[in-house]
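Taking the form predicted on its own, here's one chain by itself in structure tokens.
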Amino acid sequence: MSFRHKIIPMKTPNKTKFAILGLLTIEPLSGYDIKKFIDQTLSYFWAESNGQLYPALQELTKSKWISLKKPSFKEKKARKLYSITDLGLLELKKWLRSEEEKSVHRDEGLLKLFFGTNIDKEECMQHLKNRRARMKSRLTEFQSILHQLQKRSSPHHLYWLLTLYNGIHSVKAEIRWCNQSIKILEGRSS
């Protein structure tokens, strides 16, 4: 008789609540708001889902580290504003402090470029010379909105910046690293 044992992996812990927190110290937002802001800024490193979202909303408002203001009966157009609590605020606090956890990294290019040999070489490049182009198209993004945060003054600027810029020198290194490989399937040294 052969005994298997069942392996249950470990839950990771929610990280969206403090994505969520986290814009909250910038200002009071809508569910709307949020999301919008993750997609226009975090998702560059940090992507969240309506799925992950709004449960998150949820339970965060639940264990009060976040108060939700319903509009008023005359103030039918205003959208439910969220705003941190001080208990979230201090959960936030400690989540920054602490040790991060190993971040799960996917990418699908390298996985097929791992595997290249089963496909011609002239296919692998192609690969490659798609993928650099959407990396200067980010670059010319990334450099976009240096230039308007440039402009504006805040405490969280200096922040945004320095996230900014990792994404900078990545996409910078993504580059280089397409080029040579790409001459490396040429034939050509590195």
Contents of the next structure:
Protein chains: 2
Amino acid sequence: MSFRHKIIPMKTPNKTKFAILGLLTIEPLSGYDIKKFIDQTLSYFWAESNGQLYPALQELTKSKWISLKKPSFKEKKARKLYSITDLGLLELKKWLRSEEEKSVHRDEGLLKLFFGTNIDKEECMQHLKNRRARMKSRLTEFQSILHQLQKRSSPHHLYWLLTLYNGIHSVKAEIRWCNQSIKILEGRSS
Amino acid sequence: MSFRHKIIPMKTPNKTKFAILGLLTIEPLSGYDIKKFIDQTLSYFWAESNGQLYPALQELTKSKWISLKKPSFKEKKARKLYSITDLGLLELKKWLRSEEEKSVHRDEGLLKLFFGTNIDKEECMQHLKNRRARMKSRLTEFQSILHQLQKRSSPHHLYWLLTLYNGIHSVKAEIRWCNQSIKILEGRSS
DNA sequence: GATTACATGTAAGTTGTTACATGATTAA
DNA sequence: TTAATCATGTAACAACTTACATGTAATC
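Could you give the coordinates for the form predicted in complex with a further copy of the same chain, as opposed to the form predicted on its own above?
Up next: the whole complex, starting with the chain shown before.
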């Protein structure tokens, strides 16, 4: 005999909300703006889809962490501009100060390489060369963003630069690893 | 008036199945073995939970990509040993040869740093120091695995080494970036 | 007039985790 | 005999994506 307890799975905090809150500390934005900003600027380490974004905006409004600025009668567009509230800022800071949780990401390319014995060495090398090419074009992109960022200046600018550096360090390490791995595979007769 | 088409979202291929197939090319394994292997060896770039693993094993069996070896009457444990079938190997190879899909991972630490202006510089630095410490202990772990791996030898061994090198390159790049970022923040008066 | 970009949203699905249950085997 | 580990599995939920609908505004 055993007691049957109700299963109450621990909720993993919804980080989408904090991404939104963070962006609204820069300036009031619409859902559309937020999506664009994330796609253009955070995409290296963060992604959101509309299916998450818009419901999150509604929930944040309900819990008064953000508020809807009604468009002035001059404004032509039907866009909804959101601002962060004092409460929202408080919650954002709480999250910013909290310890990071480990998040395992899944790297399909590495999984394929791990099982590389099952296909030809040449096919593995081709995958590595493709990966290297992707990383190189990413590096070029990062460096052009770096150029633009170094010209501008805002309170946020320093931290944006740091996250960009992370991307640059990472892709450079990836490129070095691809080069090394390709060489190692080339050296193998089989 | 508009035609209302049935919504049939494109299925994103279930990679859990391929992780299982790949591991079964090494040797017949039970669900428990697979979980342990993934946790111990692939955890740097791959994770699975039991809630995915066991249903996947059943589906793979149903579609005849793997088969259940009935335990010999001598075997004491109630474990189910699975082997990959010819069909399964074919499908695995197909996947191994396919082009990699981009997968955006979410890095909560970078997201926090991006919004760093909202908290004290010292708090951001503390996050970076914690990250660096985590990366350093990961590096130590990788290096001890490297030691063990260099002693053993199997057809798979070379590819395992390559994925391990990827981890080593990555964490080293992370450590360098943490050091640089901490220095940059220290240099700031604000 | 047509096309592209702006703008908000939802239905339906897949994917993945958590927190259990259940029972066998092994070691102290 | 008690505890730990081995071993398989599931219910409930949370997270997330895709593929749409719907309409406005700007531009070619």
